[in-house]
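First, one chain by itself: the form predicted on its own, in structure tokens.
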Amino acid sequence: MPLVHFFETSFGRTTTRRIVLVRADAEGLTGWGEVTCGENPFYSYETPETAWHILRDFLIPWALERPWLTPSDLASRFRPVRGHPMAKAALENALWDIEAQAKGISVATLLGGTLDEIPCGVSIGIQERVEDLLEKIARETEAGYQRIKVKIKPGWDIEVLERVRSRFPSIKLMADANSAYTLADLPRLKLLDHFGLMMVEQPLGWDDMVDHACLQKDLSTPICLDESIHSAEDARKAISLGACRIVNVKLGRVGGYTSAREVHNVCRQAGVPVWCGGMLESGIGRAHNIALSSLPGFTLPGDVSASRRYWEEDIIQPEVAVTPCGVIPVPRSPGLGYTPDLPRIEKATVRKERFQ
């Protein structure tokens, strides 16, 4: 699926997404899940090729070999496979979709979601020029988005944020570094406190908590951890260390709904707000993010935004839309509340395998 506009982070630039979808059929019902990894092993070691291998050779055969009662039971069965959470999430989430349909309720309701609408923010990648970034921010705030996230990296950070704050002094603003800095950059990172940011996301190493705890002691700006959090245990340890004050929950990164609810519960009990991050998902992954964001601990605007920001044509009907107030209503019809566009999916499909 080609993006409407390239998306650039400190990892590099993405123009086209290669997405693995999982379709599960059971007793006349169909559920869908999406592998949310990138094309390259930069944000995560997972890629479409690794996910295909793990699903084909391990997870799907294990799911079919003997009965199970709930998708969470299946998540337990997958634990011997070390890592590969995005592959696991795609299959587990498809089965949550089926279970919700079988019970005649929405995935959000099955999860325990209580929010009827979710506040939406938007993530804007690194641009060719600062002027391009400012124009995009103006466009998104006019569209109603409640929070703006900008990507930063060394050489595209302090001066850029100064320009943004000069033009938009009162918007809810956050910065996402995607692990682009080290503690050696402390003097520069401390300058972030001048901009009234909601948070700075994952400024240091993707697998680090200790240095983040050191950095948080020197920053007034809250640190939000993303890549470092893969489980409820990771969240507990990070909070205990003081490595963050906010947690980004991504369904794929933590391995599916079962793990995501556990992370949510740990953070809520500790009084740490969470929000739902995005991975340039198609409409199927986006619909799952909407359901997740209905949980009561998701008190901050997430990266769940409209289909049209990314795709000329999405693969669900209706496409995800954001109201002028910057919210998305949470569907309450059985399942995900969005219908996969099968002709559009077939048109975009380059490979498929079937298991029975």
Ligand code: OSB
Second form
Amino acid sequence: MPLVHFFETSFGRTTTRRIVLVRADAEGLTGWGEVTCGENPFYSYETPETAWHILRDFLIPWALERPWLTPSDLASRFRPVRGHPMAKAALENALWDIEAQAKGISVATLLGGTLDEIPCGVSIGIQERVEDLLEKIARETEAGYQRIKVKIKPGWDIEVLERVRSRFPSIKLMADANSAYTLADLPRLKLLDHFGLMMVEQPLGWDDMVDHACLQKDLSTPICLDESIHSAEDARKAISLGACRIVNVKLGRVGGYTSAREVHNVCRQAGVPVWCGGMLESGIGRAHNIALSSLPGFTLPGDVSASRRYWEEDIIQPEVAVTPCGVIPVPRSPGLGYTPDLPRIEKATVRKERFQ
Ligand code: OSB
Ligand code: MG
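The form predicted together with the named molecule, contrasted with the form predicted on its own above:
Every chain and every other molecule in the complex is listed next, the one we just looked at coming first.
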């Protein structure tokens, strides 16, 4: 699926998404999940090909074995596979969709979600020119989005943030470095404290907590961890080390709803706010993100935004839309609350495999 606009981070530019969807049929009901990995092993090691392999050769055969009673039981059964959280999440989440439909409730309700609407922010990638970024921030702010996240990397950071702040002195602003710095950049990173940022996301190593704890001691801007958090245990360790004051929860990165809810619970207990990140999802993954964001600890605006920011034509009906106040209402109809558009999905499909 081609993106409406390229999306660039410190690890590269994405123009077209290759998305693996999981469709599960059980007892006359159909559930959907999305593998949220990137096309290349840059954000994490997973790719559509590794996910296909892990799903086909391990997770799907295990899911077809009985008995299992709940989606969370299946998550436990997946535990012997080390890593590959995005492959696991796609299948587990499809089963939450089915379970919710079977009970006649929404996925949000099944999960224990309490929020009726979720506050939305946007993530704006690295642009060719600072003027393009300022233009985009103006547009998204006017559309009602409650906070702006900009991507930074060495060479696109302090000067860019200075321009953004001088044009938009009072917007809620944050920066995401996707691991583009090391502690050797400490003097430069300390300059981030001048911009009144809500937080800086994952400035250091993608698998690091120790250096982030070191950095947080010298930084008044809160650090938010993304890449480093894969489980509730990771969240507990990061919080106890002082490696972050905020956590970005992504369903794919933590391996599905069961784990995402545990991460949420650990953070909530510790008084650490969480928000839901994004992975340039199609409508299927986006709908799951909305359900997750209804949990009570999701108090900060996340990266879940309108379908039209990504796609000419999304693969769900209705498309995800954001109100002028910058919120998405949480659907309470059975399942995801958005209907997969089968002809659209069929049209975009290049490979299919079926298991019985
Ligand atoms: O680090 O949050 C990130 C997109 C792809 C990979 C990693 C990240 C992102 C985003 C975009 O920031 C979030 C979105 O708009 O879906
Ligand atoms: Mg991030």
